[in-house]
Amino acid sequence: MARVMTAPASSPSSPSSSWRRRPWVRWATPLLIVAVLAVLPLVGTEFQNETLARIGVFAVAVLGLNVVMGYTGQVSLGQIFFLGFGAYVTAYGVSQDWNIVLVFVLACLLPAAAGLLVALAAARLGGLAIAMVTIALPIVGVPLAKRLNEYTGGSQGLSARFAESPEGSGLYDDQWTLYLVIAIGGVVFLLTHFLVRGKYGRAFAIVKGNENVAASMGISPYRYKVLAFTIASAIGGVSGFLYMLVIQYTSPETMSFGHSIELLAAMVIGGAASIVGSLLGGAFYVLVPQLTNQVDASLTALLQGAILLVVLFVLPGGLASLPRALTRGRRRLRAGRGPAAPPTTPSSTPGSGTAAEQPETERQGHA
């Protein structure tokens, strides 16, 4: 009887996954990121540093929107209002020569308080109802900012400059500003990372998945929606402080509804429920208009919409899902090829067996 020699099945190794599990990689990666961020402002030009600082500002704004929409699943179309609120608080405090630390605290707390009041009334709603409530924020905020001339400067807006580099530091103003954005934004991103990875993040995910299931598990959907909205408002206030740090000017146009839609698009393109997606969303918010303006300023909105459609068609999870999509593509490609044909020995060919392997009757016939 012919014998077939088959190769033993081998499980493909994954060097990349085993490499990530090594202990030194876990602490070396954060150190490498910190080192890059420490050197980045020193090697960039003034234009590059200003662009990176703008990206940091709107990455924080997208992060706040991600907390309430990406991680908790609540519709919010008014995040730009809290950015503008924080910017106005910062500009007014600087113009009154208040302590800058106090200004920063107020720029965080006052938008958070406003967000808490809105959330207490709107968190019991859902779907289009809460969307309409949040839409009203920038729609009401623009004319309100124009009327409060004493605090907002009316239609002319307010300007404030408080980011001059310290004497003796040897840094230019753009370098010092970028360092401040990296430091403040980095802390906000780090705290948000711990928040969404902890018990509150798990509660947010359950509320997002099914509010009835959350209630049956003892998790109050109303409480956690209010909490998420308040945190998102506070992060919006931080982005407003950074906005004044970098842009140094704000007006009622800052909190227009169109900018709120652009923030929403940036979050979707970067990736919902993703820390990295918030960074990518900030980059999209700043860089894409610059690129489209160079192509044709009159087609900026059209080109941005086309980019949005292409990204959502190719990557429904946003740019942050690109590594996962590539991994799935490689797995499907390997699965499509199928297992290799098993090698055979010469004995598997008919009529090529040895005398010892031939049937007994055949040997007797030869005899």
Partner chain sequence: GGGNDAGRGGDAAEGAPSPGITDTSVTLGITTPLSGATAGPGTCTVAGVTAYMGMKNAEGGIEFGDGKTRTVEIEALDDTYDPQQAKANYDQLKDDVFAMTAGLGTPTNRAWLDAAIADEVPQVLIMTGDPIFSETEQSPWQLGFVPIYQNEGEAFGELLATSTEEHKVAILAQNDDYGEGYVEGFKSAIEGSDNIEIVDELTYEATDTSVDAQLTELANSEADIFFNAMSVTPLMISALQKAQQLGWTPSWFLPSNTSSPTAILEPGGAAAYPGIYSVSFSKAPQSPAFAEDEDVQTYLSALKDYGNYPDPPAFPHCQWSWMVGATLEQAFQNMEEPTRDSFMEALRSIEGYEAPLMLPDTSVSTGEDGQPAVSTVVVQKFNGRGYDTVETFE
Given for the second form:
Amino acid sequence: MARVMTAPASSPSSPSSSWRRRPWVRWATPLLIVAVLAVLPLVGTEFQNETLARIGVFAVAVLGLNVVMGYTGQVSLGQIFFLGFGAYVTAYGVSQDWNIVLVFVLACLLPAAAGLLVALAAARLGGLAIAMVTIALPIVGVPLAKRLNEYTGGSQGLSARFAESPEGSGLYDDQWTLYLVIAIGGVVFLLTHFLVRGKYGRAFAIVKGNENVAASMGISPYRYKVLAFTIASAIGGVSGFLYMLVIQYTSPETMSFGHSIELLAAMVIGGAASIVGSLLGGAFYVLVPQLTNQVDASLTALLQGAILLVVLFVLPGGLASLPRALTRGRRRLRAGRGPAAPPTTPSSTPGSGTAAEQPETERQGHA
Amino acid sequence: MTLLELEDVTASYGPVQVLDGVTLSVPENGAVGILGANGAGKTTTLRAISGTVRAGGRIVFDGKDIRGMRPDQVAAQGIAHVPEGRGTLGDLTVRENLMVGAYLRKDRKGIDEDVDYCLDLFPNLRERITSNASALSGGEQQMLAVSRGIMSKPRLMLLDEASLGLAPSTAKNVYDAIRRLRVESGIAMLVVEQNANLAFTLVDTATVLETGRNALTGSSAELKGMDEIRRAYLGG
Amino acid sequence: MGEFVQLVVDGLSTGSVYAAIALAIVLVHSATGLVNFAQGGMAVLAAYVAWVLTNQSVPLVVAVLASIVFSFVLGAVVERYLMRRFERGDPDTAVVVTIGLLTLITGIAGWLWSYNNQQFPSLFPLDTVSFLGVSISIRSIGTTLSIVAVMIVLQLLFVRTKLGLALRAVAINPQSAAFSGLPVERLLMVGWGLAAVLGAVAGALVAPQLTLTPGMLDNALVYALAAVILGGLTSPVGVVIAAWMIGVLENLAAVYVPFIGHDLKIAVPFILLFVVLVVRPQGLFGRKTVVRV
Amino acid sequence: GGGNDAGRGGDAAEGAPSPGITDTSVTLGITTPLSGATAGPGTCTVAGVTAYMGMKNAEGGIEFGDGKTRTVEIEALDDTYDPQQAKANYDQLKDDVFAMTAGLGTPTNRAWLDAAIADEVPQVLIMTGDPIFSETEQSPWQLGFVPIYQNEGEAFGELLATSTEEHKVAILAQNDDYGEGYVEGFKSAIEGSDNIEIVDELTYEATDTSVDAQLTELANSEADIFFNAMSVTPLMISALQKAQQLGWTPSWFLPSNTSSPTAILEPGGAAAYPGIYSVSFSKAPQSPAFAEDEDVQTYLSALKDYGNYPDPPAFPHCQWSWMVGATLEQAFQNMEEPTRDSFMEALRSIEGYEAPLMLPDTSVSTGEDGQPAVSTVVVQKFNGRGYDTVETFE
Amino acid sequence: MAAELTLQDVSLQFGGIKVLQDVSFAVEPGQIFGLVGPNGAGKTSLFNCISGHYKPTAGTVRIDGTEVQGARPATLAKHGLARTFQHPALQLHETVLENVLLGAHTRLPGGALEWAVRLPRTWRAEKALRAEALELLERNDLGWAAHLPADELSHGLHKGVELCRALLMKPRLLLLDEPAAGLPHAEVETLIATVRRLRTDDDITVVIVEHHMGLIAALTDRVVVLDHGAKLMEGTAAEAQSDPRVIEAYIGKDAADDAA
Ligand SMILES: Nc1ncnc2c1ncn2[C@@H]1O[C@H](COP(=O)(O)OP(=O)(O)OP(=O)(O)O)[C@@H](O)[C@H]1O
Ligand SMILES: Nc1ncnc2c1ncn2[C@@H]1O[C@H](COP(=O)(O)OP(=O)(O)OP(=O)(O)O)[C@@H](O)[C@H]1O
Ligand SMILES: [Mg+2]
Ligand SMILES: [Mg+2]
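Instead of the form predicted alone shown above, give the structure for the form predicted in complex with the partner chain, please.
Below, the chain from earlier opens the complete complex, with every other chain and molecule after it.
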């Protein structure tokens, strides 16, 4: 419509993204990733492998949370419940000597079904209300798990070891476990990666952005919230399966409400609505306590709080926004030297951080 | 006497520079218009003045350099910015919105009078005085935004498409009222307006922006006489 | 009958603890649009400050006043140097920042004062009065009345004063508020400062009952949040009533509904919340926000 | 490599030193909550043993059964009472430490129980009353320290059974294995006593902010004995206060970890009750009876100097952990090879050891299957300032 | 193809406020229909009633003879109804192209699982619609902006993007809420041409709310004038502009004089 040319120098393709678009890079990158993942378990020490496996568990849990919260904008404080549910299903199934594939399927389906039920009710609400309804899941889940002690082992929990490396594979248990985590987690990541691009990704995003618009595009906000929530629960269930695979024990404490909050923090720190961010979030969830324990075990809370704040202060978009922040920083450096952008007060710098200037948007209540 | 002086003003959103040397001046009690195609930089010019966007060059208000001030500091100098689009505070009632507009004023009586003035000007608002602003129709929100500007009794008003979404008669009323304010209260005006017919009933001079630069500046009469202006902005 | 009334009274007194934190959350939310998870942590910190002072044999009332002043400054500083960076960004990020802040504050308190339980002197005597066969401690009555007083002050602040209006306006849309000359940055600092003050009052009220530890209010936080949503984010009166309802209904359900019992009684507020929200999404007393197409 | 249970450690040659031990030092690992809701007692579990070993190190170290004198290093990690984190901590420590010890918590210890067995890493003298850790068959590399919960409940039940009067008992128990264990032990001891009737039994959650409702309900039972299996300090204080407000003044039974005279009974106003009973096996440092006690004085000063714990602790876990240190010393002295096997053997053959701070009639005995290191407790009655041992219920 | 829209005694109330009162009119297939009236008359609300965002308190809305009042907006959208919003509502951080592609949602085949495993037919469809969206942008002079984030476009341009988004839905009934607001005169002419083309090329029924009387006069076959929620008159644009009631309530005396 308008004849105004956009400022020519400012095409969106920064050098790095155009580099990423080269065909050989597009093919080589996945291959490289697969290759690295294939040898990774073979080169690490036992503890490194165990740590990586744990990262995998929580990366999957964060990924699930990202589907419902990062992409679809529905604050869920219940994700840990689905992890716990998946873990219990797995532990129970293993204790009953069920076929492990069946156990895996149940560990996805039962949490998904629970998630579906909850979502059918909760998706009618929005914003903070949905946060409060989902917060109830872990909070009620803990006493419920104790009450159902026939299946859950009550407060003493359930142990299950089912991932001994197969005879003749020549692998240590930790290597085998890590391979399983990488394989299962990798598939979940890949599927989610595809899902949040294209039709469903856009649909989730518009449900997050503006439900009225979504509806007028033929996207029922309710149905898509339910869908996202169910997917998140299923992925949560998978992470519960992996949890049992790696940790081999679950108890009501597994799903304590504090962990749900930590998962949420991990999601934001990794980068909301980002696949890589989920992985980084999982790493943050696992590595930071490890790190703070190393520094001073009696100051873990203080250090963890401080690290969280520092990371977000530097990268409000989460760890996944680091490359973007770097290119922006470089661009700003270059621009800063030009005559056109003299400094002004910090408060009026649009584009600083994630807070791109949105003069007319109102802030909605949000948890 | 010039009240507001812009000289070679530049502005950018992040790395994207959108103002490339805008120059204009608003005399005391004057009314100046800004015309231009979509995306020409009209809104950005007003934002540069009110401090919501990072700007370069010289912006002087009443002899004082206001470039780099925060928006509330600019407002405290006596500049009211009526923004484009939904410039209201959605979760506050209509009356509360008006009271926020009068935040810097101390004269209780004057405030009450002005509330009445606005409600007379826009009877729709009187009907919805206790409604949340977000429930109002598009046009009603626009009325409220303008009223908030009026409530702050500024020395200079920056109006960004004040007639946007207003019914023809209402739009005309608004401009009549603004003209009256200018005459009665001596408020100077800098208006961005797509409805150039309406704008020319108010402004003495106007400037046409093109890709962030002044393409033309002249008195109303001069501009109205130019073919390309007629074609692009006035019709017929 | 006596038991029933006693349970109601007990519930009101527990509910008042939730209400104390809930009010502070409402204040920050109304003034900045955020839900502040660190609210409890800040209250605990204030209580520790008061406790340290009383240990230096400063009179309790003076110590609490000092902790209030401390809290105001703390709140303002936290806003200025921490929250400001996140105020215009993604609200989820800002909430996570408050979670980080909670962890940090808890860690600092644990580091400075250890995780040992400390006795916090009560502002009210420990005596009990009884009427109609129900016994109530003076402390609960004092706490409850203080909460009511705070609630009234807060309600008046929001609806009657220019400051309250300005705080709300800034929370809704800082940019637009600035166009009317509202000193956005200062108001945000004041909003946080006041919320921290409220937290300090809450801390001093509930610390004697809960005994002072760094995590003293962690368990109450969930209830407080439920009360905030149930009552309607914008209404101080609403959240106090909601907090009381939660306290009372929880007790009654635990005792009179055998299936729920004391272990699942925590589900009660959430079921209540859910039912209410389906009927009234804005909460019991909240003002409906209209999002127009 | 081979796909077997033993991780990667493989079996070292017979007699070769296990990880975490050299000729001059031995390293012990702890995973315990150092932040979060259970950080109070958790911190204590580290402080006591650290203080004890610090004191020994300052004296030059401990002489082991193999003739070498070693200093003892302690690596403690925070698990925030999260089983997953506890397992991670264990994974991190297992190759560097000789043995894991002293950590607090049932689920957190259970989380790596199987792994410790598979890796053949000692998980000993831990602070949980869960019986599984003392079943040698199931837990060959484990040993609990504190009496199993059942024992404590049982001790009180037995005391009550000595009474000839009619008693009505009200029970409030934490809704987990802790509370259940207590109640189970108590009930088994009063079985068959016709004069004792349980009139009401309720539970609470460790995360509750208040137990007022339970107290109100229990007060209506008009019981004269209140068996309160509660492990949360603030709740115990408020329970003591609430019952008084309600005008309900039964005799109380309190568990060993929530019966501190200064931290709980005094603020709770315990003087109002006819009798406050608790079980214990350690001297209460706050009790005037022990103010001059040499053990207590050594302990308190070491806690300050080596344990980084300046205040008198509100939790008995500090004392217990101190005893863990002493018990470990016993095992070290008898252990003939610097191996975990040898250590376990030495540890399992301690008999009737009266560790410092132990009350008369209690001792550390590790030989009995199904029982933790300490299985004898004495019942005590609060005397206004400290505790006295009692034999009969009066 | 084009849809037929009939409203019968549509009323709408919020609390005590009567927003619409017994509004009835019929839009024939292929018509370009105008809806005008003073601010707050209920035009946008009427749109909301048609598109399912509001449920009328009384009356019926029929599309092609089927009663649709109370149907969910998403359902209506799937059956060929598209609309723009008075205040443009775009995904500001997404590119313009992604915004427009949102309109293709109902035209893309496949369920979540098929997209998750990237079934070939899903991405083939995606590719085809992407091309179509680009072409659509190109045709509306917005091709240059396709890969810019929407928030880098000015307010006026958002209107164009919204229009493209609605058009990609291939609707049979299109509701435009003040499409010309904020456009300079020259752009209004382009818009008029675009909407005309919609009728001739795409066979769409169009209902327009607009305060720009020039556009209404040039474009519409028929108009309804609303005032205070009630129908004031119905007729051609010219009839409306000369109707004294309309001049009184809406256009204003002076404005009418000016125009004359
Ligand atoms: N937040 C933003 N980030 C980046 N670029 C922007 C932003 N806002 C506006 N622009 C760009 O700046 C230029 C000027 O925009 P501005 O809003 O000032 O135009 P305008 O003249 O007011 O147009 P309209 O008549 O459509 O309102 C446009 O090219 C627009 O794309
Ligand atoms: N959700 C709602 N809640 C309360 N009032 C509403 C709501 N929606 C519309 N209204 C009221 O209905 C009336 C009609 O609004 P509507 O937006 O339909 O007007 P309009 O004709 O589109 O006006 P404009 O030309 O200004 O856009 C207004 O007074 C408005 O305040
Ligand atoms: Mg503009
Ligand atoms: Mg409208």
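Owing to the predicted nature of the structure, the values given are computational and were not obtained by experimental measurement. Just so we're on the same page, rigid core means the largest C-alpha set that superposes within 1.5 Å between forms. Numbering follows the first chain given and starts at 1.
*Asks:* Is the C-alpha displacement of S298 equal to or greater than 2 Å between these two forms once the rigid core has been superposed?
*Replies:* S298: C-alpha displaced by 2 Å or more between these two forms.
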